[in-house]
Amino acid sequence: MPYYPKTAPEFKSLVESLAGKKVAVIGHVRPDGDCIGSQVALCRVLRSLSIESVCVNQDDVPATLKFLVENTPFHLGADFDFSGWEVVAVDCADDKRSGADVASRIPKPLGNIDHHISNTLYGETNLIEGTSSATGEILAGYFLDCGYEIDSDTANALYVGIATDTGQFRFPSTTKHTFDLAGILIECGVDLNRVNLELYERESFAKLELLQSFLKSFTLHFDGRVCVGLLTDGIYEQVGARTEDSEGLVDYARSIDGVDIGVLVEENAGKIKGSLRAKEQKYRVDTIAKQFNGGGHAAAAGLNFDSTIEEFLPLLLKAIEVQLENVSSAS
């Protein structure tokens, strides 16, 4: 029985249309495990089909994910000449999320493969599975449905995408479908010991200092239903951390007993990056993020906004308050 009976045939047609072309697989800025994992996996499968392919991202691969690209070509957007290359985007909800160094220099993507329900359908072929936990889950299903080879490196990449975007299989988007595909990937050669070591046992001391600062900033709102944590301007330089070190911090805010929505608000030179995580999908944090040029999933969303924390936080809290009232009135 196929995993994606409706869209897998479209994926196969897309892949067949790439024969004889050079393909750059792009992802989003500040890439996470699902982004890098999906880029690597698709690139490797295309190359196994004799389609020249490379991965390109505006930002470098985070340190904890570098093991995924050991055997796969990966380029920085600013250094890559897109002339003569077609593009397929993965895990990228809109055409601006690939970053200024990439978005302004690429043709319209031939393919757009994603699991964000806020995807703007910017590709020639748009393969969006909004109920899937990760783009890695979608690609795993596509590869199996189409009979494409999944070697151990590809299996590692897909598994990392699923494991990270489900919060180690804890988030509401995790389903039997997710576990079934993860199990098959393990059979395909996932090195669980190395994956877990690289993802969860190589934290830098600077990241722990960043976490300490984030935890100290916590404030509770709306009778303890919302927890907000801050990363203030200059904190990365202060503790010697990298921007990638903020990955996963928002989950600490959500993990508090009684909290329905956890929030991370980061300020950097007059620009805000926000992450919202809900314990239940009914809170539709993607609709909150959308009010600030963001988007994502019902229980996990992000945003980027030109502002300062002082100006932005009251606006965000008001939007969250309205959403909480809407959920309560609908119950």
Contents of the next structure:
Protein chains: 2
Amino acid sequence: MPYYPKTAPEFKSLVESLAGKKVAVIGHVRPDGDCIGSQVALCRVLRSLSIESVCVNQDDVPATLKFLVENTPFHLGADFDFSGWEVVAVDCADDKRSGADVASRIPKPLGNIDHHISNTLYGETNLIEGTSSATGEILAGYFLDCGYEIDSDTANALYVGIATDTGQFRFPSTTKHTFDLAGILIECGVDLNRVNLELYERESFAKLELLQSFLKSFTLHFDGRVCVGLLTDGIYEQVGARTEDSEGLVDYARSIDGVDIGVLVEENAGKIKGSLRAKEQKYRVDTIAKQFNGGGHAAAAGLNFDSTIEEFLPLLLKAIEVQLENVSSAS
Amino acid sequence: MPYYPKTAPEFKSLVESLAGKKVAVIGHVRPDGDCIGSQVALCRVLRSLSIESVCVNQDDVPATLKFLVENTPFHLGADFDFSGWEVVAVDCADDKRSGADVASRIPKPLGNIDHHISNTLYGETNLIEGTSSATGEILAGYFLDCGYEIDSDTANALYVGIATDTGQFRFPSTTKHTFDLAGILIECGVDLNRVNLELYERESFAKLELLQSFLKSFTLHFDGRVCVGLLTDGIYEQVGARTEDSEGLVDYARSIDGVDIGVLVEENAGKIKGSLRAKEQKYRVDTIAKQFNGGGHAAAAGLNFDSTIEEFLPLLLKAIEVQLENVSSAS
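And the form predicted in complex with another copy of the chain, for comparison with the form predicted on its own?
And the full complex, kicking off with our chain again.
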């Protein structure tokens, strides 16, 4: 039984139309596991079908994902000459998300394969599966439906895409379809030991220092319904952390029993970055973020605001308080 | 195609032999997700087949797992009168692991269903599947092979067993079989939102304070190959944490890039508890633990020692240094 009965035949036609062409598989800026995994997997399968193919991304492969590109050509957008190359985009919701270094220099993509329902259909062929948990899930299904071989490097790449975009099979986007395909990828040779080592056991000491500093700053508000953690001005330099080391920290604030909204507030020389995470969609934290030049989703939003922690925090807490009252009176 | 062609028929015979009997489903002391999940699931299926059944455990259900027993009778061993009841054990590797309050008062179990290869086969019928990731995986396969209905509460219980015993599908015990069964459980009605909320978003504030204190104490040794974190005497009282709140902390010490062995050392009034976690089995941390009245597995071991942190730490570091040298000279 095919995994994608409607779109897999279109994918096959797309691949067949690429015969004899040179294909750059692009993704999105600040690439995550599903982006890199999908780029690598599609590139490898095209190459296995004797189609010349490379991966190109404006940004470098994050350290934890380097192992996925060990045996697959991966180029930085700024260094790559696109003349003579066709493009297929994966996991990239709109044509600007590929980054200025790439977007301005490529022809219209022949293929656009993605799981974001917001995808703007910018390709010649657009294959969007909005109920799939990851682009890696879509590609795994396509490869199987079309009978294309999945070797162990490709299996690792697709698996990392699925595992990271589902938060290790935790997000509600995880379906029977997701598990079925993950199981088949295991059979195709996923190296679970390696994947887990690379994804979860290569933390920097500085990142844990950042976490420690963040946890230490925790304060509870509104009867323990809101937890706020801070990254104060200069903390990155102090512990030697990189910007991306703050990823995931806000989840600790939300994880506390009784907390409905977890908050991270970060100051960098008078500029505030904030992240809001709610346990339920009804808290509509995007409407809070909107008041501070931000936005996002009902349960996960971000903001940017020119201020200091000292001045900003009371404003934010007031906005959260109003929102909590709105939600109580509505229910 | 049956999931357990060899043992599912034996399971079916066992269940049929329980008709008309009263069945207490027991587990092991200090129950985890797979123990509680397996107890609840088997009890519910027996009840759905009109067999009177309850769960009994010497210890109480941990807070994060309470939601699994909302609609299923669960008794404490000390409060339960076993006279007139038959017993089936799940996830319990030997007959003493059910705890003194239970083990001494029960008849020989009619059934013993487990995934621990070390199981001592103490039941009348012993159904041991050592390559399964969890007892929940075995029971899911049995129920499907036998055509027993899995309702949404049973699906949640089995899923929690699998998800927790595989570390969210991360441990190498995770196979295609595991993913296939997890996928079917999703179709049977697992409430992923609820499961994730209960398992991962009910942390106590005190636990995060304990984590903060632990992270703050981190020191690196032997060119960054060993990371030691401390829980100093009195820290539990200071932050209001419970003993079980230290669970998982040692993983942070191991998670650092370049660290081969992560260590947690905890002092409580002149008594040391230590945990050692290695990234690879070759480090044989059990042999280190053995020098301090401990033991365990090649990559995960524990110890107990009468000492203070001040006196114990140099001894432990010396033992680790010797072991690192042994491993280098052997390879």
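Between two forms, the rigid core is the largest collection of C-alphas that superpose within 1.5 Å. Predicted, not measured: the structure shown is a model, and the values here were computed from it. Residue numbers count along the first chain shown, from 1.
*Asks:* How big is the turn of the smaller rigid part relative to the larger between these two forms, in degrees?
*Replies:* Comparing the two forms, the smaller part rotates by 21 degrees relative to the larger.
*Asks:* After aligning on the rigid core, report the distance the C-alpha of residue 285 travels between these two forms, in angstrom.
*Replies:* Residue 285 C-alpha displacement between these two forms, core-aligned: 8.5 Å.
*Asks:* Looking at residue 301, what is the CA displacement between these two forms after core superposition, in angstrom?
*Replies:* Superposing on the rigid core gives a C-alpha shift of 7.8 Å for residue 301.
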